[in-house]
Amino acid sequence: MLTIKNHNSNILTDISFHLKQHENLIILGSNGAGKSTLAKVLCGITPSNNVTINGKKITQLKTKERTKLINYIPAKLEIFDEYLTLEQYLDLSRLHTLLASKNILKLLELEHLKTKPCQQLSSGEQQLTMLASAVLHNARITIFDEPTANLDPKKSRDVYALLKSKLFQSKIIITHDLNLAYRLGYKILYIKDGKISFFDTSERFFHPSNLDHFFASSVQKVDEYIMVNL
């Protein structure tokens, strides 16, 4: 159970919002809505006396208590260690689960990748890194920031069943892509100029009335997908 109450900074303003335990969420908004500002208030990065997790703040959980509740997946994989392998990474990773990393790795077909540094890796390849260490991490709440960027489209299949799968307990997931968001089905979120504009189903948000409001005209949907009118 996530709660945050009427949170402001310089870039969000009276953010409140609940998400029951189990629930998922996606959040959606325009280059510099303030999405990621938003997840790193919700996981305790940026701290705030307004997020409560299990009717406790945030801010007065000890470490090991926190990582146990919510994990944030960055954007992009940021490793100053230029020797870390990609399997030491993962070990470094395995906080909360008796899942092996190389189960992880088989998974995600990164087997033949195990001792290459993780510097080295391709940025699809480090997208793909983050997600099976969160995995290993089994947070209760995992929130993941662009977990397709950079992904071609059979690795974007393989995180969407992923992301399906019963591995997570609950997800947040901030995206660009529609037809992820609407494919998952979750509970959608949309800020717009550091205000929630819409916290509903994704029923509702993908009817044709909301595209064209949050849109315009520049997507639709059509035979089930999102498409983007070029």
Second form
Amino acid sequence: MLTIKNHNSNILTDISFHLKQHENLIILGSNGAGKSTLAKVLCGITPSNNVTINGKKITQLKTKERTKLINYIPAKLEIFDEYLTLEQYLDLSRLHTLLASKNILKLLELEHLKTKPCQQLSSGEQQLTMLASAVLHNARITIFDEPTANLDPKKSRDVYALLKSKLFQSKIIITHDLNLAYRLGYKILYIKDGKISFFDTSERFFHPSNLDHFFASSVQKVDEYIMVNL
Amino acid sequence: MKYFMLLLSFIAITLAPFFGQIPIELYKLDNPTTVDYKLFWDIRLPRVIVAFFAGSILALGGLIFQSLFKNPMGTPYTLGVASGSTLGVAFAVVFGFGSLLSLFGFLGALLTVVILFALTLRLKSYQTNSLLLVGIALAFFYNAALMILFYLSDESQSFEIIRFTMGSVDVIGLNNTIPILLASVGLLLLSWWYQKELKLLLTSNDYAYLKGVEVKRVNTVLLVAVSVAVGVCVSITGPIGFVGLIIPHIVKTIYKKSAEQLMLPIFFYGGVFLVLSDLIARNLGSNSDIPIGIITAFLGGPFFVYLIMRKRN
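Let me have the form predicted together with the partner chain next, following on from the form predicted on its own.
The next block holds the full complex; its first chain is the one shown before.
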């Protein structure tokens, strides 16, 4: 369904992979490896002729068709207007869903904040707002850039449940949270210095010998959890 | 507070044409042979109309530029559109096209937009900050060119240019108010048409793109429209600063709503602000009008600083 072929830029080198329909993907890699850059190429913010969705080049898709197919949730909420409220922000995202906005607000416990300007929300609340917008946009493929980065443990678990749920179709999740990656069990793409250095199943990636190879001794598998060895 | 302001503004606009250095007697206004009739219909009323619509163009244009450039400083003035217009007028004065001042002013504004866009197309993506820097550089360049024209001009030409740069809403005859009225209403209708897109662009360009806005096309249409309207405005009134910068900020601070919901109030209060400034300009001096640009800066500057300080606390 989603294909990128021989993509090269300043940061990325020879990126090629293919994602089948209803397949999910986790993108891992150290800071500055090119994960977000890749995400922006995949969703079309950085136009590239090397990306095809459903057999059509992303640069040639009609605007409406493109919004139906792909959406990207950045790591940080970016809003210029001081007074645009959470509710207004979500309304702008409500594109291809029949779900009522208030249901998702209830689900993510954002109801009491809906008349608050987005700029005044805490970073965790902004993160949840963006997740709510992803549900309401309801694209075939949604790319999440570090969806749990600013959340407390309980909220992280809520988001994990949300990502696991049927509310999203296909997902591409960029994360540093290895435990989340392991729990989700999706296919793993590991980027190092702008190149793909691993693209295979979760089981293979989280094999102890492989973990040593990618993270030296900083990551360990203890029982059924992936831990950072401090 | 809002309704009180609205009521007060309406009263001020309605009464504005009746005040000036020469008192008007009301019962003479339906008699075309009187001086009062001519004064009211040919001088006072056109002046108020031009002031209102010039103010509305500058304020709404400021709001749109700020939204598109995601920068509270991004107004048609900061981008050099007004400087371009001033240069056009100065050129006309010095090289003997005195009867075509408006046309040259308009061409100067248009030339600036063309230069801005030629440069933007060379930029890889739509980088709003680089465009802002280009605008600032352009304004410096225009200033230098204006200095050359001053150097070449004789005394009376210099005076004419200086008076133009101070700004004035002096227009004679109702027919001459039509261009600015059309430009102003046209801009308002166009921004209404693009309200949804503007709202999305108020978040970020990326978000707007992901939700299906053709960012480059919408930006281009709106920037050209604002520049044309400002070009028309400046060629008639001269560069009147501060309106585009402060009115959007003041109205936002009072209404506390997202910008795209405030287009009508900003349009309206931009107009009211210039009508009041002109009213002061006409009545303060004992034997001649004070240039309106001086009044707007004197009124707007301190009030703007006050608002910023109040926000900080």
